[in-house]
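We begin with a single chain expressed as structure tokens, specifically the form predicted alone.
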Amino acid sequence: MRHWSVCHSRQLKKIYEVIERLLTRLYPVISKFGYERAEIPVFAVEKTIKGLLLDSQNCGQCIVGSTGMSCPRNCPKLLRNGPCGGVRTDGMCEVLPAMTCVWVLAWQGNKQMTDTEYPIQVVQPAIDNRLRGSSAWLREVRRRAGETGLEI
């Protein structure tokens, strides 16, 4: 499925953005309901969709929009900012030789997502493992609400 999501990264990115916009518009409802109570159902939907389409590992800090719709947590070394020095010349993983390097796929998907910018080149912060198994979508809603000046 990883190869499919990378091949369709442009379309998946648009769908992903629609979901984020929808959840951001639902901010007033989510905030009244409470983020803690919304976490369980939203995460269940997010886990299902992203697991099926993106082979997501549910780190709670999703960056697939910057990595060509390839989840970097599928890297056996869990690298978040690009391939290790051991990626093989044929693009295969050094640790799992039968697997295409997640970062080779990420670069391919990123090139398809946009013609002008390459968000894959932005250095990402380290993973906060305390957020594993929580909704990255809800975290994004809270971030966007803060940026627009809405009360969080």
Second form
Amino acid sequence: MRHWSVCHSRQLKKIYEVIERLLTRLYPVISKFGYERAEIPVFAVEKTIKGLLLDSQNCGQCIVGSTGMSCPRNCPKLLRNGPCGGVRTDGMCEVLPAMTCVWVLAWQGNKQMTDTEYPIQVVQPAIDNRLRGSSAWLREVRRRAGETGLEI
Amino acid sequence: MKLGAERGKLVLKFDDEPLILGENLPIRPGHNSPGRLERVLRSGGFAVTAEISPPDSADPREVYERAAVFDGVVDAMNATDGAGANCHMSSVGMCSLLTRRGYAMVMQVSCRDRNRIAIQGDVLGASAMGVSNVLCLTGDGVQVGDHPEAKPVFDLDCMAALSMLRNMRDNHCFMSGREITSPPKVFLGAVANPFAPPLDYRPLRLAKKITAGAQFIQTQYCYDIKVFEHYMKEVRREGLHEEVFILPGVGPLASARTAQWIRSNVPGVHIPDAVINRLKNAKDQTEEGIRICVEMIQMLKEIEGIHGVHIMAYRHEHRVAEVVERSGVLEDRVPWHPGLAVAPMEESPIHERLGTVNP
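Output the structure of the form predicted in complex with its partner chain; the preceding block shows the form predicted alone.
Shown next: the complete complex, the earlier chain at its head.
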């Protein structure tokens, strides 16, 4: 499934963008309902979908949009900024030889997504370990809603 | 930079050499560190660095002995940080001992064993002890080392570590935003492996490391000049060689068997069949290994955008002086080392090893 998602990274990103726009429009309603209360069902849906498609580890700070739909939390070294130097000649993981390197897939997904600027080149800050197990979608939606001046 | 002529060899001395042994140089405008490595690189010199492997011991004399074999041969030494996920003396400990003697050190920081709190504290401590260069790397997985049951930390990756250290140095604050009264004055390094997949992404990864704060790069062992030349072509196309100092890694192979073992057991090392066959067919395999290494250094020096070499001669450290001498990359230069400050040149052991041009 991880391979399939990477091969369809462009389409998946488009679908996500639609969901995000929808949720952003709905944000005033979500906000009234209460962020914490809304997070429970949103996270349940997000976890199921991303678990199925991406083997997502639910870090709460999703960056698969810039890693070609390959969840970097599956990297045994938990890298967020690209492949380590230990990738095997056949593209398999140094630590888990039966698994294709997460970042080999990420690079493949990146090339599928765009032809010019690669989002993989953005330096990702260190992870905030407190956010694990929370909804990354809703957090992003809140940020977007704030940007567009919607009432929060 | 001043080259003082001493019995045929030229000893690298700067105009502002410190009077007290173990003190750092003053920081020049536009420089980040008080170290010799940054001085050599920024003045356009071809730098030589080598890996010093920390002992499995608490005896400082063992550290000094291991360092002495590089006297007059290298511009800086890399103290490895649990190399190959094996337990040894810490890089902080190595650097603290050796900087006290005036050696130029590169402290390696692996993200495998420490979280952000520990790394920031170590770098402050190291800088206080006179360490001028810090090299961030991800680190091998624990599965290859002698403690495969250990918990791998990987709180940060090398990019996050680089930007964290740059932030400490330039913005005088911890990752949390809390202020640092006197920041660590360090020249920041990173590693690169041009030989691991995805090969077409590797030059972009270098660009990303530069964005994150890398000022010099030391690479994985280079045994395949073709792949490396192609990598450098891409690096030059992106103009990266003007933004970072690149020191490719080299090292002598002891025998064809060792080479094969390294290829299948050390993550990320790519040794082409041609090199192994050349070793196999040689009468004296160790000698051939040295010859291959010397030739590699000479070929690398000719590549545009290369600023030095990094020699990793694990368990063959005593051959490094010979490799450097035979490669001729230092030309007539003798890198400064603490022996020069305490003993007059005539008594310095450097001449026994390097010989002189005009005795």
